[in-house]
Structures are given as structure tokens and as C-alpha cells.
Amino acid sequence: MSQYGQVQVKNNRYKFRGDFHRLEQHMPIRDADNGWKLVGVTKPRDMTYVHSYGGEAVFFESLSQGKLLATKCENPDCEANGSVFQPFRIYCPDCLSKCAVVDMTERAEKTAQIHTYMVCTRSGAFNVLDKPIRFINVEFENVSTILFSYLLVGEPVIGMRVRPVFKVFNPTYTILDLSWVPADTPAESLPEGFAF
Amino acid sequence: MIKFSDQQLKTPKFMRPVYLVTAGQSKYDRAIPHKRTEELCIDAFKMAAELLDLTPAELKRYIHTCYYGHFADHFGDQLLGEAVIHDRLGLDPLGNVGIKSGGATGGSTLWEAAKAVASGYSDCVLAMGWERMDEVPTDEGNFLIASAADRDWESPMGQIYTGYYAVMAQKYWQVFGKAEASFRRTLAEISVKHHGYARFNPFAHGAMKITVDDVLMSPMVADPLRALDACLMSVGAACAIICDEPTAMELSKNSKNKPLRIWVTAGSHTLRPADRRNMAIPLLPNETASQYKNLGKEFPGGDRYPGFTGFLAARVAAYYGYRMTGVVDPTEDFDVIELHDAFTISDVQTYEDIGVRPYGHGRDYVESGDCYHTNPHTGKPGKLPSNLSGGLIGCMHAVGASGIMQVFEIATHLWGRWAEIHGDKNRWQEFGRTKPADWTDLQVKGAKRALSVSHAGVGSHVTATILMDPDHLLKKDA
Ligand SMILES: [Zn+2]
């Protein structure tokens, strides 16, 4: 019986437990139009990768707690001083000083609106979002960038006011824990797992 | 507002003249199950030698450094695939290196190759690019392409790169296209044009005789973009040989290929469009700041630059390239261009980024008929024909090869060999394709200067390659 690969950090090292890959048989590829001659082989593979969020870990942890964190350059000598970055940037892109972490949940609730969107009927392998996917980019007052995310409820329109929702029940600890709904959406109509 | 320094905006300079002396390419197709990638690369290399009337061994003797453009290691499931190709081409012990810049990989490969010659390090360089996108099913292919987006902030959302670009298309569609049905038809016209020109290109695998209505009826991918608005996914290889002047003269002495001066410039912009910040529009030589003063009034929502509607990287590649070579007005100064038409709408966005039309007015390049080989409104030659190869929509998009395929194509016009190369009956036959009865010679008569633009995804990397007949330069010391 295989077991999902699990990882902890202990004594500053990764500790691995369970299965991180599965062995499967290569299969021949043959030419149906040409006497079933050999063309090649399949190469099946199923691997689990390990990935650190590094300095962004606090952002992803906070989503599961219903908070949207951003960062801000507070270097008085930087031209970008006072700029708020969402996506969360660990370092200021101009002066490379470490940014301050700011909670912008309230700012998002009050000022978020759709800058642009796309309703996409296709997806790639390993997609977990329901289709069609309503991709949106969200702009905020006094934030210098435009966050990419997805709309959970309703149909997107440019300029529409939206507010953030968070997957606080069974979080995935990925960017999918953050989504958006029209600003006037009542709490009881949020999909399962999500809360304001 | 962010600003760029004078040092950053310095006009690039090559230390000596650099020449494109020949180029070659393989057949392109959605799948090529009976050939390994190196077989395709050898096909491309042999063609490059043949255009110089040299044997491959003769050409190889001149090569000093090799640059290999290959974007997605995981598509080919071979790390250091460049080393495999290098070995199979028998080019040891020459120094070689792989280049990766998403969709712009082919252009970036030429960029490196040109600089190696310009600096004096090498007198003759091979730039070879390829991609093999047929060895995984389409949804896994989409997953792999989405790996080029930010793995934490973007790709978990749908694992579909098209979606990450498409939000920008939507913004352009609504702000500058004003969501007009007439603009939608103009976009469809681009698809008709590129699939149509592909019919005369034996290398192409997207040849189709279709109408605007066929495009508008094709399956929706991401409203307003439909299946026929999108580029192909392809397998194939392309190469170019870049030289200094004495080597170029020697290599071409028995050939119809006149060595062409080549310049390549590059720009970049945020991998995540979400990180874009506002700035003033970097102006091209044919623009003034005052002409954009009312852009936001003329096109409500269009006042944020580059916002989600422009590609800064393309703008900057042109900014460097035009100043480097003395180009003032691309429509006047170039005779033929190849653009990175990943989607019909990104083609229009690029017209503006490279100054073929001002921001907001890209559609006019198509609607005026200027972009055609023969202007459908006047029956006269188009002012600046684009993508006569069929482009990425009609010819191919084998990522690492695409930027080199474009340069191959514009070079055949400058050499005056377009009809010979694309009309050759044997080539059609060898590729298992039927030469259409209405095959048309698309040679741009008297072409002396040309441009190609190679572009990565959401605009993270863009290169501009400029070719000129050395007897028709715009700037003596370029
Ligand atoms: Zn700073």
C-alpha cells in the first residue's frame, strides 16, 4: 500500500516519509499504418516535488487565516518608497531592501475592483478549479500592482467591485485559498470552505 | 511611475558589422513521430549549407561557437538536450550553450549569436533552435507550458498559460477594441490571412483556406478569442549562420545568398503581469509624447501604460533596435516583417508596441490592407507585408525555432529567393504535402530591409531582429 509523501523540516533539514515516486512499466509505441513497427516507448513517471515558500510563507499561511498580506517599501531613500506590492514581494524591486509586511484585507474589502478578466473554458492537466474558470485581475486603491486571481461567484465585468474570500476550511496552502466574489455577496451564498 | 536611467536606455552598439549568411529549417508539423529531434536539426543545418552551395562538412569548418535555443526541457524529457544536438551535429570541441526565454527563445538565440560575432569572440556562429511538443497529450502540454508562469502565484490557477495572457487580451479588446464587432472581424481577418499564406509555404502545417466567418464560428477558447485565433503547437527546427564580414564574403562567394547585415536587440518585462507598474511610454523615433496626451480620453481605460494592453518588452526591443540601425518609421523603412502572432489580438498589440501604428490604432494596419502581400483594397503591393510565412498561426510555433523561422523567412525575401525555396516541387513532395494549384509567389519585390519580433508569453522577453541589404543601410556606422 503506497503512502502520500510527507515532509517536515527538523533541525533545518527536510525529513521525508512515504512514497515520492511510483514505478510504472514502459510501453512500446507502434506504427498502426506501417506493420506495427516500433517507433518508441512511453515513459511513465509520477513524482512528488518539495517546494519552499521561503519569505512568502507568511502570505500563504495568512490566507488560511482569512488575511490578505501585502508588502511595502519603507526605504526613505527609494523612489518606490511607500509603494504597496500585491503580489507580495519580499524585497522592493527598486532598492532591494526588505519590504514591511502589511495587512491589506480591509483595503481589499473596501477598494478592490476588477481591472480585467477572462472566462476560460480550457485547462491544463492537474487543474483543480471548476470550469469555466473566471480569471480576474484585481486593482486596489494605493497599491501599485494588479493581483491575478479568480472569481468564485458571479460573472466578471471590468470595474466591478469585489471582495476577497478565503478558504479557511481545509485550506490548500496555495494561491487557490484566495478568491473573490462580487462585493454585495451575502456570506451564506459563499461556496463550501470559503469565508470572508 | 517607474523610470529608466540613461544608462539603461543607451543605444546598443556592435563592435563590428555582423552578417546573416544563410539559414535553414526542417519541416514543421503537429507531430513528427518518425524523427528524433536531432534529425530535424540536421535537416535544418543541411538546408543552410545547401543555400550556400556548400556541403555540411564544409560549412562546419567555419563555425566557432554554437548557441542552442530550446525552451522546454520537460517537453523533450531531456535536460541538456543542447548537448545531445551539439554532439549529433558533430560540432565538438566547440563551445556551446543553451538559451531559454520562453516564446522568444529563437530570437534570444540569435541575440547571443550576433553578440558573439560583434564582440570579436567568434567569426562564425551557429544559432539553432527547436522544440518538440508532440510527446505529451495536449492537456499535459498545457500544464508544462503553464510551468513557465509563476509556479506559486499563477499556474495553480487552471494550469493554462493561455488564461494568463488572455486577461490582457480582454483588456485590450474592451479598451482599445471597444468590444466592437468590426474589431472582432478584423482579428478574424488576421487568422484568415495567416492560414491563407501558410498554403504557399511547404514548411507550414497550418495551411487553411478559410473565411472570417469560419474563424468566428470556431470553438470559443476564451471569449472573444476562438480556436482559430490561436497559434499552432509544433515540432521542428530552424538555424542561422551568423558571421563577420570576411567570413560572410567567403561563405557566400558561390551562392545566391547575399550576406545581410543583422542586428538583434532585446527587452523584458515582469513574468507576472500582476507585477506591472505604471510608467511613461518610451517613445519610438516616429512618436511624440504629445500624441499620447489624450489616449485615456480617446480610449477610456487606456491611460495606464503599459497596463495590461501594451508589451513593454516589445516596445523596448524596438526602442533599442530602431536607434541602433537608424530606423525612423518602421512602415516606411522596412519592406517585410514577421511578427509573433501567438493570438490574432497579440499581433495587433505588437503593431503598436513596435510603432507600425500608434497605440490604440493597431487595427488600422490590417484594415488599411498595408499588412498584405497584395493590398486587397487596391490590388497594389501592401505597404509593409507581415507574416507571409503564415506566422505562428499558419506556419508553426515550435517555440525554440519560431524566432529563427521568422528570420529565415524575411531573409529569403531579401535574398530574392522566396519563390525558389517555397515553390520547389520536390520540397512539397518530400514533406508529403500537396502544392496548391493556386500557389502564389509571395516574394516582396525589391525587399532591402526587414524586421522580425520574437515574443515570450505575457511579454516577459521580446527580441527584435533587423536585417538589411548592406547596400541599403539607413545609418552608415550602424
Ligand atoms: Zn524600495
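Positions refer to the first chain, counted from 1. Quick caveat, the model's predicted, so the values are computed rather than measured. Take the two forms, find the largest set of C-alpha atoms that superpose within 1.5 Å, and that set is the rigid core. First, how it differs from the form predicted alone.
- Shown in the overlay between the two forms, fitted on the rigid core, is a CA shift at Asp31 of 2 Å or greater.
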The other form holds:
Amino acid sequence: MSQYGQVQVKNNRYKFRGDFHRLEQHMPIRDADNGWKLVGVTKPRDMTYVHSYGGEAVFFESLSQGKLLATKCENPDCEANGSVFQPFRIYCPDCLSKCAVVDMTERAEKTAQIHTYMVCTRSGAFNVLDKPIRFINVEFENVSTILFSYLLVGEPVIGMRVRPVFKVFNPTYTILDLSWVPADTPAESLPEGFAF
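Switch from the form predicted together with the partner chain, shown above, to the form predicted alone and output its structure.
What follows is just the one chain, with no partners and no other molecules.
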């Protein structure tokens, strides 16, 4: 049996090992209403994709450690000087200078609230979230942008205070490691794998 594709960086270069594309046996598709005639064939494939995070890697790593990082423009000549950006941005959208990384976990704990929301009862093929999905836009005090995420427990209400929770047990190292709960949610009500 082939090994799934794995990647590591060594000497500043990506090193690939294993199979990144696997084909499986085709299976016939037959018409049960018409004498079991052949009408097609399945073509099962399994692909391993490589997503490079670049300068955003620190953001995704921090989620697995229960921290929410943002960025801040520190260019004194920029109109946006002092602006904090969440979601994480490597470069300031106004002056294009590299932003500084800031920890905004405490700010999120104290000031996060639902700006708006949408409840989704159907989703795409590769969705891993339980339905209905309660998508929320989260705003923070003194942050220039609004974060799109999802409410893990409870029902969303515009203006409701929320707290960040992190998938610190078996993290995925994706944005799904960050979610939100109503501010008064007790720790014992969190789903398995999530923590404040």
C-alpha cells in the first residue's frame, strides 16, 4: 500500500515523500431500470494538496496554543499607523509595509461581539462543521476589520458578547481551530477538543 504524501522543510526547501495522487479501481455504473446496461464508470481519486502558509504560519500555529494573533501597522508615515487587523494580514493594505504581529487574545476575550450572522442549513461537499452552521462576523474594540468565523454553541444574536475558543486537542492548523461561544459559556459546555 502506498504512503500518503508528506512534506517537510529542510535546508530551506520543501522535501516531498510518498504518493500525492492515487487512483483506485474504476467501478461500472449500471442502469437498474434498463437491463443493467453499462452507462458509465466511477473514477475514484485521492489527492494530497500542499498549502503553504508563508508569513501566516504563526497565526495558525498560535490557534493550536490557545492564542489569537493579529497584525498592526507600525509605519509612522502611514494613514493606518496603529491600525490592528483581524483577520491576520502580513502587509498593511494602505502602505504595503510589513505589519507587526500582536497578541489580541485578551482583547477578544473582553470586547468581541457579533456584528452580524447567517445560519446555514446546507453546505458544500467538503464541509466538516455540524449543521446548522452559525456563521458570525466578529467585531472587536479598536480593531479596523471584522473577522468571519462560526459560533460553536448557542444561538447568535447581533451585539451578543462572545469569547474565542480554540481546538487545542488534535488541532487541524486551519481557521477551524478558532471558534466562538457566548461570553457566559462555562468551560464544561465546550465540545471535546476545544478550550478557552
